[in-house]
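Below, in structure tokens: the form predicted alone, a single chain.
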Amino acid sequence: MIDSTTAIRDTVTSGENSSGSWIIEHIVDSNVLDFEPFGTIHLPSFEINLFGLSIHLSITKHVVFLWIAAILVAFFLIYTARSYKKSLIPRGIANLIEMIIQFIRDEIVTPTIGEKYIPSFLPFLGTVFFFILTCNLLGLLPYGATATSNISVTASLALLSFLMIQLAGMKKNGVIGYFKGLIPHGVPVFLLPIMFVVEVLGLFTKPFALMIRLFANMTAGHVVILALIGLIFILKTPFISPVSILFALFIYLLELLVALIQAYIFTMLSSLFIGMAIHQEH
């Protein structure tokens, strides 16, 4: 999972973090890639001073797995696109990716935004889906790390969706028309100031919900798995081992489903919010 069982055992039995903070230490970002018992890799850490501000540009564990996810997504999508030059009938991984893209097009983009907007938003939404899914699955590999369990990563993804939502609405309705369309028709004049504030706040609560939902779901599963494994070393009895391992395995398999569902939900809600910004009359 996130670190090896050996590292969990050493941390729990050391007695220094009996309160359970050791779980957080194995989930949060760090400057070390842990491959125990084979060794560790210390990532470079540096910062720059810009206009009196100290900006950390350290390469962390989550940054490394973000790069890996980006490279994998780019590789498989480019591979799928090039496979059509050889044959119009995709095979293998290209066939799977085509099926997923068709699902996003037919079941997400078309119902929520409209068929005429597929060329404009399918590339963005498809890339977001594959990137989040890849990040989620990488965290389930041995020695892996889930970048989407980092609030900074989910905030960045939510910010991209927020910008796409606003740009889509302004491009379709105009800047003034877009903000004017936030006010429902038929609202009494004395409620207009209140409704405008409420609707503007709603623009920010949508990406905030995307950020928190993805972060919380991808973090919770890892916490449960680590807690179940930690019971073996906390209770110090071999009789709890089968129960802990079986339940941890069940949660791990459930995490595979959650990884797919969370990528789908983030993509679906982003598409829905874009459609709401474009079709304000509805």
Given for the second form:
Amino acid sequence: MIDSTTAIRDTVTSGENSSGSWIIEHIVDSNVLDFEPFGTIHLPSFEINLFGLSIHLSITKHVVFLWIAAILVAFFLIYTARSYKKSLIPRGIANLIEMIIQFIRDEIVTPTIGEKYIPSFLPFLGTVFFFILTCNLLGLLPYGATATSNISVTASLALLSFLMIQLAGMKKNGVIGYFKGLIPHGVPVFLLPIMFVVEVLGLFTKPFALMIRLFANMTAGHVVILALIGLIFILKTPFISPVSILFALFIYLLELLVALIQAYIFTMLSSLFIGMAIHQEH
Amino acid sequence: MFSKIGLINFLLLYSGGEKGGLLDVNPGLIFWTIITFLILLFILKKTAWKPILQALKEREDNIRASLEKAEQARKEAEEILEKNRKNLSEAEEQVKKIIEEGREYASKLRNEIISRANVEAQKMLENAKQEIENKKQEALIELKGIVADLSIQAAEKILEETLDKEKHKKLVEKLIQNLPKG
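Could you present the same protein in the form predicted together with the partner chain, rather than the form predicted alone shown above?
So here's everything in the complex, that chain up top.
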């Protein structure tokens, strides 16, 4: 929070645009890791030309935090897996992770997809859950950035989820069978073309909703916290700070909850959609 | 409605800026996200998910088996307890029976002994009576003889020579026979 407050003070006091651009600047991706007052790290920026299209493959702030999240998830899950070699009784952090995995298995995958599909889908859904959760929580740390509040990141995760849903459905029902199964039984023949279009659109709206939901939820909380802190500088009085800080703390605690809930919802809905693609008789 | 338009303005206003806005889609970031996620998924699938799921299943099976075993052991123990209880009650009954039998036998034996002793005593009494009777008879006979002799001697002394011994004896015997029997 320190870095944001200094940034806010700088932007607000310098008489620049005070309508909220500093909030956006704080949330969006950048090429700089800001560690004020300890300094900043400029990340390498490069782009490649692919068929005349230039694509920025710069290692941005959010890429760095994605990697940190990936490393943390890998560390904790491999640590948990290793701990079983010593004994079947989990201890400490392994116990917590095991509890979450059991929850994903018994409360998310089993009721929505089915017990016999656990080995094929739990690795994906579990990785999604832990990856999103870690990204969300990293954003709550000082100097942290929320990669999941970037729409490109949530779009990528939703795209992977979309591919997983379609592949799961096609593998189970066959490509033609899968598209046939999209249309509910008992629909009049003249409605078939419309229904088909609607259902195919539905395939795309599901991951689109996943993308927007995660992005909006993770962005909103940060915007509110930054706005509350910014209140001190906008009103130019320190007497508002207790109110701002109390409210920001409340929102921060709410954000902790939201971080967990959004990871759960993304996983739960992906699992549900995979289940719907596999069991098309519903 | 106004707030909605305001929000859209807010989002769009900063999406065209130099630094990029909230809704800017960055293909590079998409690329990195997908690559990062897929590598993470690949690594975890090999190193973490398989052993974790396996261990979970193994432990669950273990617990299930243990519970089943415990249940079975409990049932067995209950059966044994029931059997023991039954055996105990049976044994108790048997003991009671044995004691009863023993008591009965003892009382029978006592009665028998007592009755036998009674009979014996009766018999002995009878024998003694007989003996006494016999002795009495013997004594009487002897007494008779002695009385006869004494009477003869007395008669002899009184009569002296008046009667010979043979005649005398006959006379006394006649006298004795006329005596009342006692």
